[in-house]
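First, one chain by itself in structure tokens, the form predicted alone.
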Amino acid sequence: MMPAHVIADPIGQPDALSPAADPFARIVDAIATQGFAICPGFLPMDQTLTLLQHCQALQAEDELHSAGIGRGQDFHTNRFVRQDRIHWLEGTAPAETHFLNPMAELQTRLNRELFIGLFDYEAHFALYPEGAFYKKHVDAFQGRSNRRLSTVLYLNPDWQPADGGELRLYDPGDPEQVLIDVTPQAGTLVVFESECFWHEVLPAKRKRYSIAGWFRVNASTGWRVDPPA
């Protein structure tokens, strides 16, 4: 198992993902090579905070709300399956947009150099009271596999390693094999390929908060509109 905050480059080598070098080249890069991308610092901590904040004040209005399982008709929450609490980001509240702006540029950029046809981004906060837990899975659901790359940013400022709540990655050619464990760090930005890489979130000993996001392709047909408006 690698460390976290490492990837791999096309030889093999470890190779941190600088905060100084461009983010959305190294990201771009790291996606095309090995399907995932670490990089630490991603925001500015003034602006991860900014979003900290934003998400516990969500909290105390009690507008964080049990996360569940599908869509639609299929939608059900399990808490064997996973305990987090979520609110879908709207795009309204100014401190959202710290986040959702650089994360429209990195669409870009994955559109123009990997012509992946990236369509949307949809993204929510997510607590992880003490203790939760989300288990192994994938983020593409059964008939829907609209999710391309799926994103997590950390808003957990001084997290130390005793904390656990790590993002546990799977090699994608055996979903049984431990391939990486991600510290939730704050600032610190995850994306990897939605229907390749099974994953899941190890309990915390603290509350945990972050940015769960998917950018998605147009996978409507003659019948039926996907994304959804």
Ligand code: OGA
Given for the second form:
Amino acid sequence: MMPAHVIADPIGQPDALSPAADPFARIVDAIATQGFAICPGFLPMDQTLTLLQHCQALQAEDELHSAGIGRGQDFHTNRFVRQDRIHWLEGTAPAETHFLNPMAELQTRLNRELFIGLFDYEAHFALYPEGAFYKKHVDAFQGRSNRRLSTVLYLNPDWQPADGGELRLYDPGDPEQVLIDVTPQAGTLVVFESECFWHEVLPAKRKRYSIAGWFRVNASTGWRVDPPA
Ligand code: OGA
Ligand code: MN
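Mind sharing the form predicted in complex with N-oxalylglycine (OGA)? What's above is the form predicted alone.
Now the complete complex, all chains and molecules, led by this one.
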């Protein structure tokens, strides 16, 4: 018999109300202790697939653009670094709320428990066509950006090891050392400190869909825009 105060969740886990079953608490805890979090099943599959369909619709409408264009980047140089095609979320499409609502909740929890003063969140859909990669980089250089935490949600059902396309995180203490390779599996959310973690996307052998985003603090440097977005 379960104690009266324990309410089983729809899939019957008796510890549904304990902190261990709360993905937000697990992410906050992992960020506080190790600076990164990997959370499989962060988003339910039906919502993840709705986001995937939305991204594929954008692709069909030719609304995914080579990253860097229109932001003052050198397109040709950029192609050696990253080959994803992106579309910034505007918060208007109904499908986006499946993603933006839980991210707003995550922002609230991170601020409440870690006092990091996250001020806003920006995110884009990304498609890595077959063979595409993103070379080793950091998302924010110390003192030059207001990006504090990077996030990536993956949208690919049934991703196989042979499909490649892993997110490779490097050890913040020794950026030559691989820390972990993350499979870009549908529903998995990765969060890491933007200034501390060098990372790359290994060549994807099939189309790889994701939403990359950044929690930011309100500390504009005034003279420089964020690093390549
Ligand atoms: C990025 C990035 C990682 C990924 O967009 O800056 O590093 O796994 N993405 O898609
Ligand atoms: Mn990155």
